[in-house]
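In the form predicted alone, a lone chain appears below as structure tokens.
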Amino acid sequence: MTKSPLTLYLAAPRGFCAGVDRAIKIVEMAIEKWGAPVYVRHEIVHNKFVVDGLRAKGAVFVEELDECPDDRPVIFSAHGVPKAIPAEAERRKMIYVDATCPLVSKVHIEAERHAERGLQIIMIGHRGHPETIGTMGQLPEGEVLLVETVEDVARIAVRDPERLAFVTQTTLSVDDTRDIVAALQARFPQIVGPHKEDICYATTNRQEAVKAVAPKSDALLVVGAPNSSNSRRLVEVAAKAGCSYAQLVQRAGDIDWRALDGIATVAVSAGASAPELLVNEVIDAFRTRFDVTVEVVETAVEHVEFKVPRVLRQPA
């Protein structure tokens, strides 16, 4: 049977970022150093394949610190945690390793510095997301107010409109966030922004790569988890950039082939917590159905690397 020709545009950069890579290494090195089990508060990164792989090596994933025994190490996820969590771990004399992405930690430090100057913080983020919870939890309740949309800006009640600063979640849509920042600046002209944009390099680069391939693709697939903020944003960015069909898939088995009937071009990207192995799985699935020509569309080259905490580089 003759296969139909298909051009597959592979967006680059895609997949693992430096913060995710570091967080996974932290769990693996902790198991190597202290033996299994090692506890991890919340999914280390938002990807079921990664989490299942670490679980098989001896990681135990829990949602709260009170599910962890005092005598086993615990790791805090890449998304960051409220200040009360490490404080409680210290009170219990637990061994803990903070795998918070350094770019998320940068936002935490920014928020604290603004607060020291007496400014109330407005955070642009998604309610209930672990990163938002972690950032808002760096300061006492009421010191960080959350906005999710431009409409929220019009409704927000602040303590002093002339004593404000804003920070953002690192995995937001660059374009949507720009609109919310503009609304904040229009309503509160004195508001102070970050020295350098809070949305991380990896989120920005992956969105730019998707914008480059989306307009020339009949369909675009993003490999990533449904609870991954940056992966979901890539689907939204693809749709806004002119791709008529954009789908989030965790694995090749999630592809809706009926929706792809008759296509001649497809683009593939991956969220920052999706391993390249799963991207290759998707490409192989297309090869079984089409005569595939792969074209890599690269919009940036990344050389970022973060060191693991010193405690993991020391002997047990």
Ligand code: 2E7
The other form holds:
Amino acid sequence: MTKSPLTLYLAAPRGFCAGVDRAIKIVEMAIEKWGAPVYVRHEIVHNKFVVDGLRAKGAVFVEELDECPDDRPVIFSAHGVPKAIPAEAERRKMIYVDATCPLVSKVHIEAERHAERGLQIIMIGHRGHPETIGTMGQLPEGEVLLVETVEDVARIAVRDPERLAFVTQTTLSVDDTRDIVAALQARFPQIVGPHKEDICYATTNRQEAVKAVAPKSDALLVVGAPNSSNSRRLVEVAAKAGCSYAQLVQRAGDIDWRALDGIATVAVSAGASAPELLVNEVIDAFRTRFDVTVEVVETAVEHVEFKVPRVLRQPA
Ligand code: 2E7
Ligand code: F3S
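Condition change, the form predicted alone to the form predicted in complex with the ligand:
Then the entire complex follows, led off by the chain already shown.
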């Protein structure tokens, strides 16, 4: 049977960001340094393949610190943790390594500085996401108000409308966040915040690349996990940019081939926590069914790298 031709637009940048690279390295180096088991509080990054791979090397994933013994090292995930978590690890005299992305730590510091100046903080983020919990947890309970939508902005009750600041989650939709920031500034003209928002370079670049390929693609697949905020945003961005079929797939086995019947173009991207191996698996699956021509569409080049914490660079 002759295969029908398919142009596959491969969005670039896609996949691992510098914070994910660093977080995975931290777990690997901690196992090398201290031996197994090393505990990891929360999925180090939101990807089952990554987590399973590290578990096979000796990592034990838990949701809460009280599931860890005192005498084994624990690593905090890339999404960040409330202040109470390292404080409790210290109280228990545990060895801990914080794999919080430095771009999230920067937001934590921002929030603290605003609070020191007596400003009440509004966080733009998704309720229940670990990054939001971690950032809000830099300050005492109730100090940080959460808004998820433009509608929320109209509803929030603040202490003093003239003494406010805002921070954001790093993986939000750039376009949706612009609208929420505009609503905050319209309601509270004195609110202070970052130049635009706190969305990171990786989120921004992956969304831009998806916007470049989505309008010319019959379908777009994002390799990523259902609990990965930045990956889910890529699917939304694709749909908004005019792609009529945009789907999240964890790996090739998730592809709904019937829905792709008759397509001539497809775009592929990957969230910041999705390994390139899984992207290749998806491309190979297309090759078995179509006569594929891959076209890389690159909208930015990234050179960001983060060092692992010093404790892991020193001999045991
Ligand atoms: C940490 C941060 O693990 P992810 O899928 O996380 P999100 O936040 O998108 O659910 O991706 C990597 C990552 C992104 N942001 C890790 Cl704060
Ligand atoms: Fe950090 Fe952004 Fe990646 S916040 S972990 S660089 S998606």
